[in-house]
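The chain below stands alone, shown as structure tokens; this is the form predicted on its own.
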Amino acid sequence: MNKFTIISGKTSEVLAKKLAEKLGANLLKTQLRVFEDGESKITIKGRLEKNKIIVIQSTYPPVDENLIQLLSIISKAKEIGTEVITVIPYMGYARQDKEFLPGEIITMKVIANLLKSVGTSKIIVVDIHSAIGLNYFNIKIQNVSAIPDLAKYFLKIKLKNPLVVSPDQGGKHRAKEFAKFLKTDFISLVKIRNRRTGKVEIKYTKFNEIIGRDLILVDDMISTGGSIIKATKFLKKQKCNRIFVACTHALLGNSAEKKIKKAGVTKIISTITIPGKTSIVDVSDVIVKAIL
């Protein structure tokens, strides 16, 4: 009998297959039917055994639908398995980790309670948007980094005096880690966002650090691409060379990829936490280490 059984939700089938191969685990897929009223009916294809079960499902859009499916799969796995480890490569709602304005609900706290209630004993996430969200979990949760794997990809590209750039101060540590792997330096732009209007301004003054260099804009996720587009236009004015974008989670809603490239980005590189055209970098190794 295999030590692990992996149940793959519909959002993470590629990553689930890679994990199964590396763990020598039995892989069970799920069959999904969505009714006209929006309800999901999930059937696990194959026989569940009394061993450790790994459930893997990203909760990217439609977030609520994929979250309910994840909770349902965990609940079924708990009925039979000796332990349920949940891998959520992309954790939806991670941006709602505190009460920014009076009356706002901290949805990340709600999600944490739901995941515990259905029976998971450990959760593994990849580059969660905010570490604050981890504090709401009363079960084991491990946040692993895709930065080493993303950086390795760029080591294969011939770059002209590369400079790693964080589009805001919040990503400063991420850019620093990325730059360390490339053995180069980094900068962080100052992004000022009006929380009521959503309008963003970028400020930076050390322009000599940018001129003529290939830039790698590093972020944990790209949703609509607004911040990346703003940063790209700003950096292009400073006479840089090519601009690449590296991110863990490429949501790329509202034609974001097209808009980002139109702004002047040469290429967007993301991981397979969310499947898509830019999803090139494999993060299964770091997830396997967390499981074992």
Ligand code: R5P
Given for the second form:
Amino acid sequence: MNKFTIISGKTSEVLAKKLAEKLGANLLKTQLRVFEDGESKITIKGRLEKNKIIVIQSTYPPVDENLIQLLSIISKAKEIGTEVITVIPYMGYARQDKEFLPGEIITMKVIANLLKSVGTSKIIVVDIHSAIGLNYFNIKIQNVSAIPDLAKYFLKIKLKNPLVVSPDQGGKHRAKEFAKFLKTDFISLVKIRNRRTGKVEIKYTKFNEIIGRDLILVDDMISTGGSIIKATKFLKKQKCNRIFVACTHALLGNSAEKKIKKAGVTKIISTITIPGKTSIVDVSDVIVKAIL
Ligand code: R5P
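Based on the form predicted on its own presented above, generate the structure block for the form predicted in complex with the named molecule.
Next comes the full complex, and the chain you just saw is listed first.
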């Protein structure tokens, strides 16, 4: 009997295969049918054994659909397995971790309760949007960092006096860690988001640090691309050299990649937490370490 069985949700098949190879685990896929009315019917392909089960599913768009599939798979795994460990490489709703405006619901908290209630005993996430979200879980949750693997990729590119840039103050620690791997320095721009209109404004005054250098904008995620486009346009005006983007989760909705490139970004590099054209960096090693 294998020590682990892995059940792969539809959104994380590539990562599931890598984890299964590295853990020597039995890999079970799921078959999915989404009906006209939007309901998901999920079938686990293969026999579940009474051992530790790892369920893996990112909750990128369609977020609610992928979330209900994840909850359903965990609940089935719990009926048979001795323990269920859940890997959510990209955790949707992690940005809804505070009541920013009166009346707003902290959906991250609701999801934390749901995940516990269906029977998982441990959760592993990769670069969750902010550490605040972790506080809502009453079970073990481990947030692993993709920054070392992302930074390693950039060590292979010939860069001109690289400077690591966080598009906002919230990402300062990320930029600092990334810069440490590249043995270079970092700065954090000031991003002001209007919570009612969603409009973003960038502020920064120490332009001398930017002129003529290759920049790497580091962020946890790109959704619409709005933050990266604003930052890129701002940095280009300050006469930097090339701009690269490194992010863990590239959602890149609504032609965001095209718009980001048009704004002046040379290349976008992201991880396989969300499969896509820019998803190059493997994060299976760091997840395996958290499982064992
Ligand atoms: C915000 O604080 C996050 O770190 C990302 O910068 C942001 O959520 C990305 O979203 P978008 O691409 O829509 O600007």
